[in-house]
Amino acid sequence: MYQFPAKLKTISYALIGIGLAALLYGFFAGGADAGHGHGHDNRPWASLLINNFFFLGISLGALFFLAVQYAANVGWSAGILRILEGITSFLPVAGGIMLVIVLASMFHLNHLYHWTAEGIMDPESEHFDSIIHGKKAFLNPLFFILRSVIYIIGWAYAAIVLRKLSLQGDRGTDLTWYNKSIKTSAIFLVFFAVTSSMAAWDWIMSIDTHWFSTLFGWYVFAGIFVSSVTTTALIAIHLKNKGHLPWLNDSHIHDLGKFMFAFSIFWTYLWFSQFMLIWYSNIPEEVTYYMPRFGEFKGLFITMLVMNFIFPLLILMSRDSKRNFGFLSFMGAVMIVGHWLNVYIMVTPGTVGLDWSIGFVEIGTFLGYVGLFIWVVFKRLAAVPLLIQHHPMNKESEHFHI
């Protein structure tokens, strides 16, 4: 049975304790500086709205990779599905941080959302605005609120349910377990495709009301799809070094590989789609989406799309590539990195404007959350053996060769 180690326990707890430093210097020491507007007051909140949401995104993307194992009947990553199970037992966490900072987007103690403003939907304020009123069906603050607690309910309700049910694959032959794995997945798959637009709409794209995106929530899937196989690969293989998983082979770590390439090429291609259809139709009400991101953002922006395309392109296209621990895990680093730029791009001009910058609270926030994930993860995965003991294609993944 695997054991979480001492030294990387050592190292979650300084990474948490960096993270809750960052944020207490941003909601109190970063905030008491005179003279500065919404903006800066929300930089603590975006930061741990980036941060979380992009955890979550994680979490949530391995329990659909999760799903789609048990629904297709898949073979190959019977070795891995306890790593994706451990990855998803940090959805709760996350999602209880989540609704933390919907209840204080929505009680207005911070400043994330516009459409929450005060008067904002008041035809009688001078601070009307006819656009945001126009969706007010959808963006109001109960609504907001209840369309949340759905999502985050159902996401960690299916990962309990998948973990209960794989832990029966412990105790006996019976495959009653992963007959109901199956069906779950099924009906959870369905929740995932309408829900996890759903979020993104609300929880990132509503930062900026006047702004939507048909493409939006395909956007999204596709990093967090990205960013969730990549950390998969990046825990296998160093699992796999520590000699903790010895029916994982280079097969394997290569199929992950191909997953990360393949959906980094997916995630650009929508990403062109998008701009290129706003950039060539050169309407007012969606350009105004792009323009701050290629005027005070634009290097972060273009060093965004180097790391989660450029550099996946030219490094993981080729099949040896992908069967080196090292080139891939590095790659892997770049990608997390690149990902969690992406997300910190798409929240902080709608939330904190020209008073951006990367500093101690946001990296701060993410070493922190870094720290949380390593800590909840691998607890989860010194809980149980790393292989389903009496799972139906444990045979066949480890005999998988490419």
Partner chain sequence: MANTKSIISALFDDDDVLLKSIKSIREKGHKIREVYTPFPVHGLDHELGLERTRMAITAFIYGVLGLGVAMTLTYYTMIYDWPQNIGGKPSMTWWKNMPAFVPVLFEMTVFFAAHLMVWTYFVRNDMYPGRKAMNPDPRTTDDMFMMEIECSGDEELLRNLLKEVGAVEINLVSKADEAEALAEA
Second form
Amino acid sequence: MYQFPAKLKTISYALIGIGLAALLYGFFAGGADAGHGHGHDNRPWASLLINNFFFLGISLGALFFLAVQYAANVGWSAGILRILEGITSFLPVAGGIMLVIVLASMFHLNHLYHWTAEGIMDPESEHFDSIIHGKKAFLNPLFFILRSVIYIIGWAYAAIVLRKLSLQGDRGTDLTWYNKSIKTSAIFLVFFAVTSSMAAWDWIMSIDTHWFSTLFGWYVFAGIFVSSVTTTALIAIHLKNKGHLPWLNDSHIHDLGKFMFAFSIFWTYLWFSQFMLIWYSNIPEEVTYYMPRFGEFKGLFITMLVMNFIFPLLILMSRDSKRNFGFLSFMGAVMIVGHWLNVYIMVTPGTVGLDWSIGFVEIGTFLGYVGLFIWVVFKRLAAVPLLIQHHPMNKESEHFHI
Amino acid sequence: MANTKSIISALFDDDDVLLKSIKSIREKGHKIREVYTPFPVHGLDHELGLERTRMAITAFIYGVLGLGVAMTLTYYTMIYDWPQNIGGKPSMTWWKNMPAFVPVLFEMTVFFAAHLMVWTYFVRNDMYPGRKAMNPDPRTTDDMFMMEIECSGDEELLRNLLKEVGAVEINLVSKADEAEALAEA
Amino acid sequence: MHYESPVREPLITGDKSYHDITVDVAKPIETNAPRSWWIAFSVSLIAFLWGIGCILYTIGEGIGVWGLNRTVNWAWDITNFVWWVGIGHAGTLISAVLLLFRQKWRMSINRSAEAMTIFAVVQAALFPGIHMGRIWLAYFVFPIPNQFGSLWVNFNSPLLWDVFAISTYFSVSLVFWYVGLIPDFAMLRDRAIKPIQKHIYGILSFGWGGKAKHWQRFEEVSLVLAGLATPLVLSVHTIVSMDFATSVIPGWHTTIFPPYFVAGAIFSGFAMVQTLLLIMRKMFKMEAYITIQHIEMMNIIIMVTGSIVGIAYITELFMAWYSGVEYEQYAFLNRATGPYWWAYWSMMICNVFSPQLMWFKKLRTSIMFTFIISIVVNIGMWFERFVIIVTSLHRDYLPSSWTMFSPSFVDIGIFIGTIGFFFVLFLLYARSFPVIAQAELKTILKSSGENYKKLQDQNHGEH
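Moving from the form predicted alone, what structure would you give for the form predicted together with its partner chain?
Now the full complex is given, and it begins with the chain already shown.
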């Protein structure tokens, strides 16, 4: 049975410490000098939202991937399902913090969401915005909180049910749990299809309140999925290197590498579709979104694209690089940072704006989340065997060879 | 060329038997000249010690070529030769106009990579319309697997070995001198 | 090693050997056509001839003989074009994407699905051609300097992207299909008794002999082609969607169009594959290879893609409201409740609601039900394109030019003609080509054949 190594635990505590320090610094020390606007005050909150959404996305993406494995009767992946389950254990944690952020925003503790601003929905007020007022039926605090609660409870519930069922797979050869998992997964996937887009509209798109894009939900989903497949590959490689996953061979890791490659391209495809159509049509209400991103954020924006598209395209194309663990881990790290930057650029222009910079607050919070993630996920991994003992695909997965 | 060499063909009726037999035949020092199978047998190339094919690399090179051609074409026509203001798209530099060229860049890349790779495949396999069939026995496109072995040493021993490993039919294809002529041609 | 989990159903039923597969695949070619084939062929041929008549009439008189008017200047022609291109997506999807995902069940259906793709793209390519009016000037679409000096084609135009996309897609699909066909042509050549057949299949099979090195290259080439065809298949319908989405017309300009068109294309393509395979399965008695499980798998894909399309419809509706742009809002309100409400709701019922019935195992394993739904889905997908194209145009910014569209007999005739042409090609193919990729199918016999699976389970039980 796998034990949570003491060294890793210490590292995770240290990282959590850095994260807390960064947030405290952001909230108290950073806000000390007066004379700054909303953007400056928003910075620690934005950093929290960026990192929390990023890691929530990773665990949600893993849950999606897990459900697909069951729903599509996948054989090769039987040996990595426990890793996916481990990652999903972060969902309730990140979900809880997400609710805190949502509540804080709705009760005006920050100004992440422009549509919550004072008087913006009030025709009498000088801050009145008729376009935002038109969205009131959807963008109002009560409904917003309610939706967030529904998403998070729904996802967490699915993760818990799938975990419970999979634990039954350790006990005996009876396959009831397997068939139930397939059904649960199918139902979850329907729920996910609707809520993943809506959550992206709510938590991210409504920051730039005037702007809208029908593709946005799917674009965010693609980013989430790439990040979580990459995380899965990184954890699998780590555990394999430590000798804990004897049932995995190069082909399994190769396959995860293929997913990283393919969905990086898919992500780019959606990025390009959204960007190009807006660039081409050049309609004022849409193109505003890309003005700051090709303005003051240009360097970051292009860097992010290079990390998430050019790098995986050129490096992960060859078969050998997907079978080289060191190479793949390096690419994984690049892509994690790249997709973190993607979330950063989605959130920052509308919340922090011109006051932006990537400093101790952002990087520290990110490290803190890495620590928390490691602590939660590896504790879960160490709880039960790393292989579902009586999964009907185990033998097929073991013989997997490409 | 040693003049003791002659070519023996052995027919198998099962792919797993064929795969297993290769190892023992090669261990005895016989050279397997060719194997004809009705479908791609997984792991056969590995057993025979064939090198990895470089088809994918050629596709990559052709793809880069296609991308280059497409870039040149769009630059020459839209920016250099006759720039126009079309729907307000920036035509001053290629980079600024590039988002509109991406679909064509992509299609040309795929077009070159796919077609030129398939041509290379035909050339390397020496295949063309109307070519004489390469398999000596028509049953090898149905359910039989044929192996051609260069016999060095005692032919009878090889025959016994082949029977042992499960060949269902063994024939002498050519005597030593014929084999040599064949090798030279 | 041919191990496969016992929870999987066999993909080849009955006690089949390698030789049986050869015989079963060669049978439709080596025997006389069943009567049902002749009936289907005659009907299709008549429809095709009628279509040729209508096309010639259009070319002779000009496209004024269609129902187009100044407000609705794109209608049935482009609807049919997009519909056919969409149908032409399933084949490459099955052979490429499912190959990359190692779905073994694709093997007995990929050949026919690819054939369908190619024949559908032929129909699609007809429409932009005849819509030019002066089809003899069709070479203008290629980047060649013309007689006025070096005035080039416009690479900023999505219509030109279409030229590149469709021609690349058509030619690459054709090549992909042909590379796979060669070993099967060789099998037919080696079995042929009549000298003419032997000669023809000899030419077609390029001298294939199944050498180990050739198989190795074959597998790599197939894999690379699959890797190229997967983004290609996505790009084609993406670019078709950009014909609309790059514009500034409410109802056309929306960012979700590229992936949503692709999902719709897969949806309609699978429905058409389903229609054709059910006919072929019956006509040539292929029940052992195209099993209920194959049909069920395709139904599940139809259900999933139908749901994706449904979500896209709802997203569009919601965003139209959320955008706060009154023209956007009106465009969608007009779709659902305006004079074309019947087209909109036909689309909704056929595409979003009907596939949801596939959640029931009883229904998705019923052949009759599947056949009906496959046709319903294609009707629905035709309406989808009609709704997008016509309802976005017929009430534009100038209320004085608001109008309706009604097709002329030529519009209808050409559409019917393409359906006839499509079936003529498919029926000819079914009589002369190996309709199942037999060489590939043989590779899964030992892991997924019913008899071998039984054997494997027994061995497994013993120790």
